[in-house]
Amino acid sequence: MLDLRSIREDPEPARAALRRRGAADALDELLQLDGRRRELLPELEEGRARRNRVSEEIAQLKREGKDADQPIAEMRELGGALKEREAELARVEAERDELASTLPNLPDPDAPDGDTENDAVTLREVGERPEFDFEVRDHLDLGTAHGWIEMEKASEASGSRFAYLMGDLVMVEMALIRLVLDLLRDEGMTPVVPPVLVRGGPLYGTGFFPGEREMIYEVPRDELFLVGTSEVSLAALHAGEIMSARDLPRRYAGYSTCFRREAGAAGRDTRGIFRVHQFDKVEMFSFVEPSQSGAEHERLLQIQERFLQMLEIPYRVVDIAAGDLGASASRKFDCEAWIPSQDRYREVTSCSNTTDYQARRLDCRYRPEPEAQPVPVHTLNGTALAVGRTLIALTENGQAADGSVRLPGPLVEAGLPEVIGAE
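Let me see this chain alone, in the form predicted on its own.
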């Protein structure tokens, strides 16, 4: 939710920022509705005050036994006019609030211009891409050959874009989760296993409602929704709270299964486990003072990069274009792993600074000083581990000619063999 009060005072900076996201017209419409609301409020106040004065006049005339027909007629006229104004105010406020809920966050001035993934700016490439002297196999071929991935039976049981992970791949997943949680705990984050079913409030608060509702699985009977990321549940931890400055920062690492409809996705991304309806993920989430959110954003990105380097996965970091940001993000960095079978980098983690956008919707505030008025915190989120896509990167980059897969040192140190799938 944008700070309408400050925008009202000086709308041009917000208008220019939202123009980069194609939402400037919506802001102008919002300001028109807000302006009309501000006109109606004093009119209603004056009308109600006038009604009270006329009511007293009628009562006084009746007590004195005098004719009250004229003020009674005026009262009827006032009542009708007030009902019309009250109805208009209710309509204007409803339209204003609905429109305000759809406006995205203001993009950071440093976010690149553009509105597609092709407009993202590559900041750096890290690690050497493997060179193979044999025909590269994709993760599904490797997984099927070794009994690690079963798609057909999953389709029979659950429909398309579900998978059974089996055998060695399950052990790799468990080791990855423990490895990243140990890393995050050392970084001062509290590990959390959050609810994966939430009410609509947290989804609205994090900016997924109303815009992404078609991507979210719903349980209508219980008025609950399956989360597509534990960001939603973690953000709700401090919804409606007022914290003190000494409470911040608060950092969490949430491990959960996630669910997304992935409506409209097609093509080779639907092969294997790259884009599925159910996946496991470890998500970082931070509540910080506004002055610290830029540094925290860089901190989360550094953690993501460190983990990819531990896993010896070649990757690049891209700065997402303003028009391609999610609704709540002011700026977002993606880490994209090299996927040999696709001969390209693909997203494996993302890291977003949502500034005060989510906090306003969640009513999450803090007091900078003990007696100060509370103000919204800043919230940030970042993927520490997207299990499925990390497994794809590990298996494809670590493959050998015989179809076996070499695992990186930290996983071997965690008790896994150096090579899985060896004949």
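Please could you give me the other form, the form predicted together with the RNA, since above is the form predicted on its own?
Chain only, nothing else included.
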């Protein structure tokens, strides 16, 4: 949700920003509806004020035991007229809110121009890509050979894009989660296992509804939805609250399974566990004061990079183009891991500054000073560990000619063998 009041006063900056995302037309329509509402509202309020006055007169007359038939008759008429006006106002407001809910956040001026993935700007490449003097095998090859990944039975049981993760890879997953939660707790984040079934409210609040409803699994009988990321339930943790300045920043690390329908991705990444309907993830989420969100964004990105470096995964950082941002992000950085079998970098983490966009929709505010008016906070989210894709990066980058996989030091220190999948 955008700040309609400031846009009303000076629409040009917002219009220019939305133009970069191709959403400027909707803004003008929105301003028109807003204008219509502001015409209707004073008339209605005047009527209500009169109703309140006459109502009091009637009460007075009744108390004095006098006859009140005349003002009551007047009120009967007024009541009908008010009801019509109220209905009209409600229609306009519903239309306005519906349209407003579809507008994306304003992109940060520093976000690169462009509309697609290909317009992202590479900020840096980090780590050494491995050299292999043998035929590289992909994660599914390796995983099937060692009994780590079982997809055929999974598709019989659940359909395409599901997998059984088994054996050593499960132990690696557990160690990764423990490792990353330790790291995040040291960074002042509260570990959370959140609900994965939520109502529509949090999905609306985080900007997944109405725009990305196709991506979400529904449980219609109970009017619940399976979250695609714990960002949704973490954001809801402070929905509807007014916090004080000393409550901020609030930082969380949510560990949960994530569910995505992957509608519209038919035919893409169909091999292995790169793009599946269900995966586990640790997600960072911060509530901060508006002036701090830029710094917090850097901070989350830095944590992501540190973890990838710990795991010795070669990666690059890209700055996502304005037209390719999700609805709620004003700026987004992705970390892409080197995937040897594909001979390219692929997304393993993502980190967004959603500024006040989600906070408005969630009604999450704070008081800058003890007695000050509440204002929306800023929220940010970032992947700390996407288990599936990290396992892909680890197995493929760590592979040897015999199909065994060398694990990075921190996992070994966490109790895993140096090499898995050896004869």
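Since this is a predicted model, take the numbers as computed values, not measurements. Residue numbers count along the first chain shown, from 1. Only the largest set of C-alpha atoms that superpose within 1.5 Å between the two forms is called the rigid core.
Where the chain switches from one rigid part to the other between the two forms, the hinge residue selected from D222, G147, V121, E39 is E39.
Of the two rigid parts that make up the chain, the smaller rotates 30° against the larger between the two forms. We note a C-alpha movement of 2.7 Å at R91 between the two forms, with the rigid core held in register. For A73, the displacement of the CA atom between the two forms, after superposition on the rigid core, amounts to 14.1 Å.
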